[in-house]
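Only one chain is shown below, in structure tokens, and it's the form predicted alone.
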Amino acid sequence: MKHIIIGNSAAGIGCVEGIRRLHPDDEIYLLSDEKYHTYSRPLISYLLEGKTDLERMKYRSDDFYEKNKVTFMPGERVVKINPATKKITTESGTRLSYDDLLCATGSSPFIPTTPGYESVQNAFTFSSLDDALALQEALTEESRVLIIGAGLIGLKCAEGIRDLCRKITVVDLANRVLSSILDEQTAPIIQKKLEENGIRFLPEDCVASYKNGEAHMKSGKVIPFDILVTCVGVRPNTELLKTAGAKTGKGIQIDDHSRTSLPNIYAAGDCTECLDISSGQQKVLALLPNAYKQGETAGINMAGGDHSFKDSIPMNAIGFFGLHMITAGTYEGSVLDKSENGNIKKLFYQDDLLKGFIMIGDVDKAGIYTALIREQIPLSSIDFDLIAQTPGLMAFSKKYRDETLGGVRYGY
């Protein structure tokens, strides 16, 4: 069998390892439009911050491709997939045939069409290693940086460059930071931490135009800047498969086996949409663990196995200047607030199920709550009051503890 993988991040690597679990000698071709060895994208802010380096950013060891008998083709952008002939074409004109294929093309930054943007000399995005290295080269100690977007990417960018420039201003249309994952009670805690470290915020505002190194805001304010970083979100890279005839929504539509609507073609990672079991809705869940699991699932099935991944949920584990937070699931139903001693814990539940949670500060044992959501364990079957206060296995039934610790549940 000949397998083609388009994409060299978590989903692509998961696919390689999924194939190799069943077949050590199948042909694998891995193509990437980037020139680098596989690396962990969430670490690019830590690279600028000096907390990691290019070597430690590698997602797998230097011998990964050789050890797994992968023909790695960096810098080869795939421009066409022909499902009828089962062939792909790259930008350089290379053509390859396949028996099956994984599309793990990720996502691309969204750039709003703001008047004057094309005149900005130092404009950057912040989603790849190339983005981070280009921004690092442009920064000076006197740089005034304007970041558009107070989501995860924008705030991690701000943290990463805090010591490399003179001033950072973050602008967002929302009335709070991290508006997609924090509520009005918890967002100010993160914002305060960032402000204590010299980052300025301008909420509920947006850029009306750029002119002569200034951002003219809708509110009438004028912000002078030397460097602009746009972090307002990303869009799944669906065009390759959409053009080939695959069903797409916001992302490429896949089932729990990572199959697309096209024969012998799979998809995984940030370019896809899948079922969020916490809300029951189809969503784009751009998360590294999710991407890896989808890719691994695709790889096992491409190699002739029968594997599914059915427990995707939104989840974010991140820290800002030493303040840690974990969020997961959806914030529906009633809320149980167990905040104390400066630590925030909010548990959202409905229909006898834990739907989501927000934890800031002490995030120890958050995995217990994640397991409750993923496995959809009825709250009536556990001591919910105990587990809300002190998460631990003793709050579960003896049968569940025996199965989990004894390995029956997971077949250990």
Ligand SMILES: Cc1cc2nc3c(=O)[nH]c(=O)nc-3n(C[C@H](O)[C@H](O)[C@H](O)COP(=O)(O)OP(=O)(O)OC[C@H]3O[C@@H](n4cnc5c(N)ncnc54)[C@H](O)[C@@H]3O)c2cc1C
The other form holds:
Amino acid sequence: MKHIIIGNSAAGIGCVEGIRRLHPDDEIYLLSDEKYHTYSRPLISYLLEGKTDLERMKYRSDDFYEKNKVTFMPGERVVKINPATKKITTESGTRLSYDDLLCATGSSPFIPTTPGYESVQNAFTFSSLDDALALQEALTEESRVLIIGAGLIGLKCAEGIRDLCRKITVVDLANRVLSSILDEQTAPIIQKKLEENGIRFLPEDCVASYKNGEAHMKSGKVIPFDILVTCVGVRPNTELLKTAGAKTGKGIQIDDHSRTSLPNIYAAGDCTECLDISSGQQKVLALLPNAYKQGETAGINMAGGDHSFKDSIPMNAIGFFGLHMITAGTYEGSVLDKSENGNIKKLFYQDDLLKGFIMIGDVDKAGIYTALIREQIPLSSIDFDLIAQTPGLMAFSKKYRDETLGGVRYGY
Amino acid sequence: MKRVYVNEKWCLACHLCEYYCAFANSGEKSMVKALKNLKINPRIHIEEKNGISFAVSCRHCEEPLCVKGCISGALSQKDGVILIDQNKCVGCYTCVLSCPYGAISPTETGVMQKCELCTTNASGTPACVKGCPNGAIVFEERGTV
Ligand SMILES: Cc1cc2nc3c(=O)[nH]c(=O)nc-3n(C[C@H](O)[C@H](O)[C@H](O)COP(=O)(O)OP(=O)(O)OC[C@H]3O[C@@H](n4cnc5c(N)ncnc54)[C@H](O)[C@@H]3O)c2cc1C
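With the form predicted alone done, generate the form predicted in complex with the named molecule in the same format.
To see the whole picture, the full complex is given below, headed by that same chain.
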């Protein structure tokens, strides 16, 4: 069997590892338009911050391709997939045939059309290693940086370059930072932390136009800047498969086996949309754990196995200047607020299920809450009062503990 | 593969496993030097309430959510043992978000630590098991988790 994987990041690597779980010898071709050994995309801000380096941020070891017998083709952009002939074509003219194909093309930063944007001298996005290296190159101690978007990527960028420039202003249309994962009560805590570290936040505003190194805001404010970084969101890279005839919505549509609507073609990661079981909605969950698991699922199935991944939920672990937060699921239903001593913990529950949570500060054992959401564990089957206070296995039945900790097998 | 299993019936909540764990991973030769007057930060933790107690440490899952979700590639699975490369870890807490047992926690420097079954320290076999006075923690082959 010959497998082609497009994309050399979390989903693509997950697919290689999935295939190799079953078949040590199937042929694997891995193509990427980036020229690097597989690297951890979320670490680009840590790179600028000096908390990692190009060597340590490699997502897998140097011998990964060799050990997994992968023909790695860096710097090859795939421009066409022909499902009828089962062939792909790259920009350089290379043609390859496949038995099964994975599209793991990720997402691209979205740039809103704003008058004058083309004339901005130092305009960047923050989604790839090349983006990060170019930004680093342009920054000086004197730079005034304007970041558009106070989401995860914009704020991580701000943290990463904090010591590399003079001034950072972050603007967002929303009335708070991290509006997709924090509510109005919790977002100000993070905003305060950012402000304490010299990052200015401008809520409920957007750029009306760029003129002579200044952003003219809708509110009438004028912000002079030297460097602009646009981080307003990402869009799934669906074009290749859309053109080939696959069903797409916001992202490429896949089932729980990571199959697209086209035969022998799978898709995984940021380029797809999938079911968020905490809300019951189709969503683009542009998150690394999700990308890996979808890729691995595709790989196992491409190798002839039968594997499904059915429990996607939104989930984020992120920290700024030493203040950590973990959030997961959907903020629906009743709220149980267990915040104390400056630590935030809000649990959202409905219909006997934990739906979501927000924790800031003390995030110890948060994964136990994540498991309640992901595994849809009926709250009536555990000691909810206890677990709401302290996440732990004490709140579960003795049978659960015997199985998980004790290795006891009960007959089913 | 051999794993650490606990039998909560025999656990005395003496917390010795926590001390042995902290000692084994301290790199110190003397237990006094490793533990005395220091707040220990072990990789195994006792949960206790109303006379029930048990130790919790990494289950070394066959389908490890921490490894699959690790954004830096610091967590890996080698011969069934889940290892962390602290040199690669940036302390993002995605593994804390992912682990259903609460078995991964930060070190003093902010990177993560977890039970590696004492395969990477001088103990060689799990120190918590050796140190448990009542046989409540064992190291055995019992199939999958
Ligand atoms: C700054 C930043 C911080 C982040 N932090 C976190 C975090 O803390 N936690 C988290 O869960 N997620 C985080 N993410 C998101 C995470 O990086 C993505 O979810 C993950 O990388 C998705 O993996 P993927 O394999 O689907 O796609 P990508 O990582 O986007 O990789 C896709 C690859 O395919 C290549 N490609 C695309 N089209 C073609 C083509 N036609 N031919 C050849 N190659 C092609 C691309 O160049 C790219 O190399 C962050 C992202 C950024 C940018």
